[in-house]
Amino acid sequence: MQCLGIDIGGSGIKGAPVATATGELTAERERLETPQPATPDAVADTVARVVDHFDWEGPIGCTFPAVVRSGVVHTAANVDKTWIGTDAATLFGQRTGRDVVVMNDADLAGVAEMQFGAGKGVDGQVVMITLGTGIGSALFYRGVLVPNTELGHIQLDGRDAEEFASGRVREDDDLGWKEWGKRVGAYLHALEDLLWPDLFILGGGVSKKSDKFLPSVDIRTPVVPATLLNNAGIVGAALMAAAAT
């Protein structure tokens, strides 16, 4: 079966067809800008540009950076704060015409991670971490998921996470990568002293330059990191899709 997967992020919006029983893309992935501002009709416009670029007809997943309760956006760190309270499957399956689910883009990038990656087969808890405009967060024990953690939002010297450690904080604040990597340190520090997991998982873009910073990364527990890299949130989206026909 081939689903559709979008992963929606702050900077960017890609999607490709995936194979569920294998999680491999099978076409090169599209991406676009995310529009700024990120309202809720720009980002369905776009969402829908990736869906005809594809000619998609079948399911479609998408990820979004916010708390989703079925299908409901909750929350606005990174998007547009319109986005608070609007049904996003609906909004997205009007735009494009098709059947199309939404939940938090860290959830299903380590959905995905531990079905086809750097999860699978680990017992315990799992803790995927993404590294982005913000930070998400992913939380799984035995492998059941349980949804909309919002980690990246735990207070780190009086702020939050995400403006400590996040992937844009380091470009924001043109840090080096072995201090980058020790501000990541600290953050994952806090959450195996709150949680006590048996990994840890690293996505987002900087996933794919991960000798570069994880050196610097000196915690009692495992980090690796995302085997997917950052198609994870385009996997996981497909495999939600397929989950909901």
Ligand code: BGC
Second form
Amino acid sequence: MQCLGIDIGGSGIKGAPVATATGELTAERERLETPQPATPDAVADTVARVVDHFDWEGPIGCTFPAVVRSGVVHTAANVDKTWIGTDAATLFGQRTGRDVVVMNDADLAGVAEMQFGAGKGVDGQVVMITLGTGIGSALFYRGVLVPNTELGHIQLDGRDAEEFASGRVREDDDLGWKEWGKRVGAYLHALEDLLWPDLFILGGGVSKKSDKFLPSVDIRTPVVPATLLNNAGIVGAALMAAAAT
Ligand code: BGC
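Starting from the form predicted alone shown above, please give the structure in the form predicted in complex with this ligand.
What follows is the whole complex; the chain from before opens it.
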């Protein structure tokens, strides 16, 4: 079976058809700039352009960088505030004329990593953390997702963890890999004291550079980089679209 996975991010909206049995992309990804301002209508138009690019008629899954319950967006830490209360699944469904499943971006990246990547075959508790513009989280126990955990917003040192250890903070504050790695370590240490996971998977663009900062992450829980890199969101979105049909 093939489903179209679409990954909505702050700078780009990327999509590709995915063979859901293998997690392979079956065509080259299409990437369009995220419209600015990224209002619901403007984003829905861009999603529809990605769907049209592939002449797609089958099921569609979409990531969204916020809390999403039953297709409705409930928060907007890093997206246009007009999203709050928007039924994204219905909006994208109307705009594309297809069934669209919409879920949190980190949850879907985690679903892909558990199925085909760094979490494959790990049966206990796994926490995937994405270190991008924001910090996203996905919590699994025995392979089952507990959605919308929002662990990027725990308080650390008197501030939102996302303001302390995200990939954006590293760039904005020009932190060295070692210094930033220590911050990531402090953040993961706070999480391991609360959750006692068996494994942390670190995703987001920086997972490619894990050799630079992982040596500075000094915690008791095993930590591995994500393996699907840029495609995790697309693959996870396609998997959830397949599960919903
Ligand atoms: C949002 C999460 C999202 C994460 C990564 C956070 O600011 O609250 O919902 O998963 O950023 O995009």
